[in-house]
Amino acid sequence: MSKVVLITGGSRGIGRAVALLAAREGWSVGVNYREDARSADDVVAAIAGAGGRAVALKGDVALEADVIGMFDAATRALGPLTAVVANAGVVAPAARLVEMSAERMRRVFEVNVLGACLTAREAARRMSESAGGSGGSLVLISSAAARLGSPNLYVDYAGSKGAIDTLTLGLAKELGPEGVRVNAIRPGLIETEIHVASGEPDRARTLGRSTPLGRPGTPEEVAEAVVWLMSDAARYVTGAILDVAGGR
């Protein structure tokens, strides 16, 4: 059976690294993006240049119609999905809760929580054996912020990622009988563009030195864990929340 994965937020950072590694491991890849078509096209071109199959899929995960559309488009272009990575997420500039606007918090939760739930729902509808699917793997991207709280930085983001941990535990039990494994990765201080959005572009590099391993992580190191969870090597792993955080 062919291996097909849809990765939300697949054009940059951790999503990009997962897409490139999955393609090297023989997966056909759907690369979702919201606005940056050039970056998504670059990922698709890199995969195609190495002999793989990939398609760019525009869509905002916070919008139900967009999520359904990207799943439909991925299936038409690549075939039935056997894995989904719910990676799309946003963070806002560092602030204390008392300083945050409702608009900021709403967008964080719409993308990080509602977006993950909509993505997981469509994955379940298409991969569940009772719906005619062949089972598969759903990997949700949480964050070490879920257990650290991120005080004075972005407790809204941390709260949204705490919801991902809970979603993982519940869905693993709900979808296990349907042949769908559900797991999460909690990255720590990883060198990606998300720190620019928080207003602290050097945060991972600066704080990474304080981790037990003495450095920040890379998107490629997170991707290794994600692709392993997608693979048959992890066929008895479900309901797991795996920290990739350098011991932090």
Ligand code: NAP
Second form
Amino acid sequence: MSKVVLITGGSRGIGRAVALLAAREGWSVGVNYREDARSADDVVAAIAGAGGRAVALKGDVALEADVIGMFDAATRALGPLTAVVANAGVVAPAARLVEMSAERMRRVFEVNVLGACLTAREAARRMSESAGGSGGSLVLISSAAARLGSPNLYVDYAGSKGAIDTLTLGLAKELGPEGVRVNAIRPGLIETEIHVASGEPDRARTLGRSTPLGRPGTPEEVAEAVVWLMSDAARYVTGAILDVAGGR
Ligand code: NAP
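With the form predicted alone done, generate the form predicted together with this ligand in the same format.
Every component of the complex follows; first up is the chain already shown.
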């Protein structure tokens, strides 16, 4: 069976690292992005340059039509999907809950929760055996924030990631009989550009020193776990939530 994966937010950070590693492991890769076409094109070019197959897929995961469109385009270009990584996520500037606008909270939940649910739904519709799919693997990207709560920083974001953990537990039970495994990764402090949006660009580097392993993680280290969960080596793993957080 050919290995085809769609990665939401595959153009930068953790998603980019997953795309590049998956391609090296023989996966054809759909690289979704929202607005930064150049970064997505760079990932596609790097994969093609190494002899792999990839396609850039523009779309906002918070918009149902965009999600359906990117799944359709990925299938047309690469063939039926056998894995999906619901990775796209956003954070907002550090603040206490009393200071947060409804608009900010709505966007965090729309991208991180609704976006993941829509992505998971399309994955289920296409990979489920009863719908004519051949089964597969869905990996959701949560966060250590789901268990830490992120007080005085972004409890809205932490709550959105708590929802991902619960979605993982329920969907693993719902989709196991359909041949679809569902797992999540909870990254800790990983060096990506997401921290710019929180107002602390050096957050991972600075706080990473206080973790048991004494440093932040890299996107590549998260990608190793994601690609393993996608692979046949993890064929008896479902409903798992794996911390890749250096012991934090
Ligand atoms: P990042 O470097 O900011 O990259 C975010 C990616 O998501 C980009 O490809 C971006 O595309 C895409 N994206 C953002 N909003 C989108 C939307 N509405 N629709 C489609 N794509 C969208 O972030 P990251 O650090 O790699 O984070 C990836 C995931 O890991 C997120 O779910 C995040 O919450 C989680 N995580 C990260 C850390 C960390 O320390 N970095 C820790 C725990 C969990 P554009 O550039 O086109 O907008």
